[in-house]
Amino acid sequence: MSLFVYLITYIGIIIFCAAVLKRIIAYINNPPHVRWELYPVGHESGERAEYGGSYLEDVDWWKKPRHVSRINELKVMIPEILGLKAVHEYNRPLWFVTYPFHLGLYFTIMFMVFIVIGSFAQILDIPAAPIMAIAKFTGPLGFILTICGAVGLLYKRITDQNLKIHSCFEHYFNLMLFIVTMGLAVLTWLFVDPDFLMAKTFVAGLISFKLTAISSPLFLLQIVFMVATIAYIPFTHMSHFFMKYFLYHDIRWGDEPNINTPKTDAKINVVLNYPITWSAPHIAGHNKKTWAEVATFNPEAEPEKE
């Protein structure tokens, strides 16, 4: 039985990593898109960051050095990631339930990181009591907060008519999955593994490939649910936890001008030579096959010869 759970865990981790990578690679491999930024842009420098200004506020902006402030970017990103600032600002009633949910997940991730560190310490025979003390705190807190948040979100999705219209089976299923998974984690913590020693041993086994048998069925069930949930996340809209990076940095804040950027020019040359197959009369039917041909052809000024 333990062996089976170890196997599932390996597979789950591989699926998770592969699915995350697949999405990221697919995004990176997309052709370059046009600029579509939205202000305020996080990395603007100086006072412009305060009021949402841009380098386009300068005469001859292309002759001036462009200042990009990573500090300002962090000033936007940190409250957004840690505090869900946008939801707090624009959708406070939802924030009260979605924040505990996300915070719970953050604590759970921290817990996992500390368990992994603790496991390494166990393998290397290094004392790791303070690490395990933090894990003992973050784990239960994370599980309970996630359950509270998920129950709150479920309640909102069922009772709030506006949310209900836009909710479907997958929303309810996902929330239930989190409630059950974290519920099992809480039960395991309460009745089987209060100090997470079993968890540490299990992870140490995973890392060292010394697959020590674990006798508790509840613990193993909890692991199966946890791994399944993790592997499942990148296949859902919850992929936003990593895709948000691109949505913000590449699209919303993607304000890099195409000045002295031969790389961008080279990419533009490639896409302009892509074939175009849109069928409307103003595009098709002029025997123009690529974007460059279609865009430089003016069907109105150059009526076709009979």
Partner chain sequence: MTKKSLEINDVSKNTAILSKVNNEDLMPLPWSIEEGESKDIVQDLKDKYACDLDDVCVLNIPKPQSKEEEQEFVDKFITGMKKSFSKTDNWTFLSMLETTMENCAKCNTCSDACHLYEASGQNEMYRPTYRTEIFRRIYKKFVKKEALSDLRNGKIDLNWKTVARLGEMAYRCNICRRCAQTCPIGADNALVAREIRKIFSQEMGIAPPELHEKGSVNQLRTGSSTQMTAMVAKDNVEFIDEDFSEETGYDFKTPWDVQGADILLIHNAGEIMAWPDNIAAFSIIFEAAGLSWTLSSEIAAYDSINYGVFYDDVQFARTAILHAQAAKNLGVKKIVLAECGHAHKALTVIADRVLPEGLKTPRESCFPLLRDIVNSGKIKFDPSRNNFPVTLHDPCNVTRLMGIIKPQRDIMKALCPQFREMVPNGPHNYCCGGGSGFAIMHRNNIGDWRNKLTGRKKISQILNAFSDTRGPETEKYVCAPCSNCKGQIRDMIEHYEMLDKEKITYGGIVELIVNAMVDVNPGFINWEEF
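Okay, that was the form predicted in complex with the partner chain. Show me the form predicted alone next.
FYI, this one's just the chain on its own, none of its partners or other molecules.
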């Protein structure tokens, strides 16, 4: 049975990595988006960053060197990632349940990282007591916070009309999956593997390909649910945990000037030659066949023929 679980784990990891890579490649190959023109932009530098300005304010901006501040970018990203700043500001009741959920996932990821480090230490026969001490703290805390947050989010989706009308089966299923998976992790920690030595041995077996047999059915069941959840995440809206990078850096903050950029020009040319399918009178009424014709048509300068 344990060998079967090892095999499932390898397959789950491969599926997760392949799905993440596929989503990223699909995004990169998408047509270019229309710029939001939203300010402030996180990486703007200098005095303009204080009031949400832009390098476009400069006269002849295209002739001047452009400065990007990674420090200012981090000032926006870190509070958003670690504190869900936007939700805290604009939807405080939701923040009280979604933040424990996300914080629990952060601690769970930390737990998994320290288990992997501890497993390498076990393989190399290096003492790993401090590492495992951190794992023993972050693991249970992460499991419990995730369960509390998932239960809270489930309750909010059921009772809050603003969320309920936008919720579908997938939302409820995902939350229940986390509750069951983390519930199994808590039971395993309480009754089977309180020091996570079994978990460390299992991961060491995965890394070294020395598949040590594990006798606990509860532990193996927990592994199956954990791996299935990890493999499933990239196929759902929860993939925002890595796709948000593109939301911020390419869509919200994508202000790279389109000057001497042949690749970008080629993508734009493809989009401009898409046929028009809109039925809006101000578009369809011009009798244009492509977006390039619409973009270059001035109804004031070129009156339409009756």
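Quantities reported herein were computed from a predicted structural model and do not represent experimental measurements. In this text, rigid core is short for the largest set of C-alphas that superpose within 1.5 Å between two forms. Residue numbers count along the first chain shown, from 1.
Core-superposed comparison between these two forms: the CA of residue 264 exceeds or equals a 2 Å shift.
In the core-superposed comparison between these two forms, the C-alpha atom of residue 276 has shifted by at least 2 angstroms. When the rigid core is held fixed, the Cα atom of residue 63 travels 2 angstroms or more between these two forms. Its Cα shifted by 8.0 Å between these two forms, residue 294 is reported here after superposition on the rigid core.
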